[in-house]
Amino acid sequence: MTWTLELKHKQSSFRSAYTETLTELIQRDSRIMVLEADLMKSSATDGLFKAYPEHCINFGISEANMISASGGMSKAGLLPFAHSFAPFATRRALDQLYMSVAYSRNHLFLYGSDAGIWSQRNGGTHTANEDVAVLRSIPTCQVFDPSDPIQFRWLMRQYREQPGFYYVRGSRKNDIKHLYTEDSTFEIGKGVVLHQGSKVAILACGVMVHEALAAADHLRSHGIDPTIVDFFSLKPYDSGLCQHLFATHDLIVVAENASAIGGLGSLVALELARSNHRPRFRHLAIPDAFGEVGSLEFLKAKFKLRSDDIVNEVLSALLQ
């Protein structure tokens, strides 16, 4: 693993990662299928179905058969990357996630996108907050949150050159500022310690890792200087760092875009059931309640899941 912080104040978008590195990926391996169920425009593929048609297949809206048709390219020593919204990649084609991909060992790359509060106006019906808890709970699925387009890159470029079932949340069209530089590089599997601060440690994925650190600017003004985690790696994940957390920190606090229950919360909680030593826990995400309807401040204001939200929790943990 070697990133660097990015200080330019680059900002892109998922979707455009995805095609640009689609196409990249195109050009090197005549293995790669890109499989659409008629969102091609929603994720900006429309432009790879024309100058690549031969490694393009639109399965119109029947997720459920794009999903099975994964498996059988995959059997066939191809490599599919699918696409659709959070919950019709997850929720819709469960069963065939399961068997098709996870249980008869095929390789898939799943990009989920507008997870979470990220599905903003779309409604209950496209929101997916247990995508993760779900996803998670299969055997052989990999599931992963990124912070940034420079990581969801990697991980595309990582499943080519280890082929598995990975399962990829995030946002689509919003332009998301970046963390690390183009040529950094993560592993699956461990957590990326931003910065090292004493006593508290704030653990977050996706969206969350930017609250967490403009909460960690804020907190410095209280005298706080809180570790800043990125753990983009939720199954498998970095147990190890875990421990050392809880070894030598006072409190931690885990945001995620994502339920309550069975996330990155659920494993860390474990994890510390697990441990020897007992720091305080708090824990910020969406709670056990369908999606609703509203702009991406809105949501994160419902759900407290914004920068402030972070500082409060920590400065009321700190005062008990």
The other form holds:
Amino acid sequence: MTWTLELKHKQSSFRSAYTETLTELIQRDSRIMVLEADLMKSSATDGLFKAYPEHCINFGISEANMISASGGMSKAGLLPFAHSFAPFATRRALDQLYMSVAYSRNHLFLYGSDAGIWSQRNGGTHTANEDVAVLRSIPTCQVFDPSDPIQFRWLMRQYREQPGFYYVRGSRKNDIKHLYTEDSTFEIGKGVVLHQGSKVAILACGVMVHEALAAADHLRSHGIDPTIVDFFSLKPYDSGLCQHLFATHDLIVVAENASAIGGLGSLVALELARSNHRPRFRHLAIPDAFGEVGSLEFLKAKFKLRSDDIVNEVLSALLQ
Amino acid sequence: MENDLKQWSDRLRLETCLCLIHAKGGHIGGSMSIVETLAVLYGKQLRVDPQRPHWDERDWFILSKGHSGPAYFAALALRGFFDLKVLQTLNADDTILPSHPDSLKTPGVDCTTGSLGQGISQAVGVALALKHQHKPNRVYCIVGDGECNEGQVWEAFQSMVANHLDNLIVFIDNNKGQNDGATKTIHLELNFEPLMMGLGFYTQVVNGNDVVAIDKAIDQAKQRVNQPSVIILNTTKGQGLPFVEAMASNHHIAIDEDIKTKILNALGAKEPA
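Switching conditions: you have the form predicted alone, so give me the form predicted together with the partner chain.
And the full complex, kicking off with our chain again.
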């Protein structure tokens, strides 16, 4: 793991990272396949369908068929990437992910776009908050919520190096500020300690890493210097780092753009239950409720996922 | 060859029944109805090498109606993928022969099936991969008529036509029964021939009890270019065992001493040693 923070202001979308990295991988590896279920224009892979038609299959609106077919492709030696909106990539094809992919030990990079509040104007029907919990419970399935396009790209390259079943959730077309320089590398199962502070540790993944960093800026004005961890690897996850943070901090705050049931908060709480140390624990996540329609800022506010919500949680916990 | 295939299917029916007798029951109805088709595939048509189950140049076979595993396993054993004695371990602790086919457990099983509808989609994926790799290998897949209740089967059929998968030959085992009873009493009995023709398949209907007809249909299907083939097998659930065919419910049966004797008598076989 050799990452460095991006100090310049750079931003790009997950979908541009997806198509650019697929282009790079297709040029290097004949096994790469790009699978869509009538959302190539949404993921912007339509350019790939024109440039590399022999590497691309559009299955039409049939996610279950696409996922099982990806299993057959993997069994025959190919490396499939499949995309859909997170709810259709996961809920819609869950038994196919289970039997045709995981149980069969097939390889698949599954990109669930617009996960959690990223569904924005598509609303509750198109929202997946439970995807982390559900996919984490399937053996062999590795689950990631990368914080920026650089980390997302690294995961795509890593899949080619170490094939397996990767479920990667994230945003789609919004420009995301780059947290890492382009040559940064990571490690599956290892958290990234973005800033070493003291007393308070904020563990976050995906979009919430950005909110955690903003919250840390605010907290410093209150004389609080929190440790910030990018916990992008939700399975496997960094148990050792959790235990170290429990031993060295008084307050653990978890922030995630996913259901409060079964995600990052749950795994950290379980680690905490196993620990001899007893830091206080706070959890910001989407409650056991359905998604809503609206802007990103509206949804962040509604589900208390803003940097201000993290700040308030930290301050109220420390006052108790 | 005709006599050879008939002998193959007779032996396959017997070994499948002995496997089920040893397990004291199982999915006999749908296992019996695909015996002749499996005999033609493993006795003649499939290009496979039992010594190299993952041989790069092999033809692929996927049993989408995975509950008929016992007939599949018996065909693999007869073809030499493993010893016939292994058939006596069906569903036993630590067996390599679980109730439903598992590609990680059983030599010769190409894809894991059992959750209905998924095998045919996996077959689509394999056929697409073989096209991508410019390989001449073929893929064969059996789906059940009851399995066609699953919407995913029709998603896969559409993919076969849309992608011109002439390297994938699908059989529909039209035995007109499913777990809960006769297909027409449970859900909907489909008239497959016009449906499959309408989708754009090269469509043949054959007597699924006739090894020669099945063999010829496969030869015909192999000639098609840019068009997928379906062979609709008119079969009977429990095929070859008249008293099982006559049962009101024969999808999955328990086999006691009485039924065991009836099966062996029907096949003109003796008590296994």
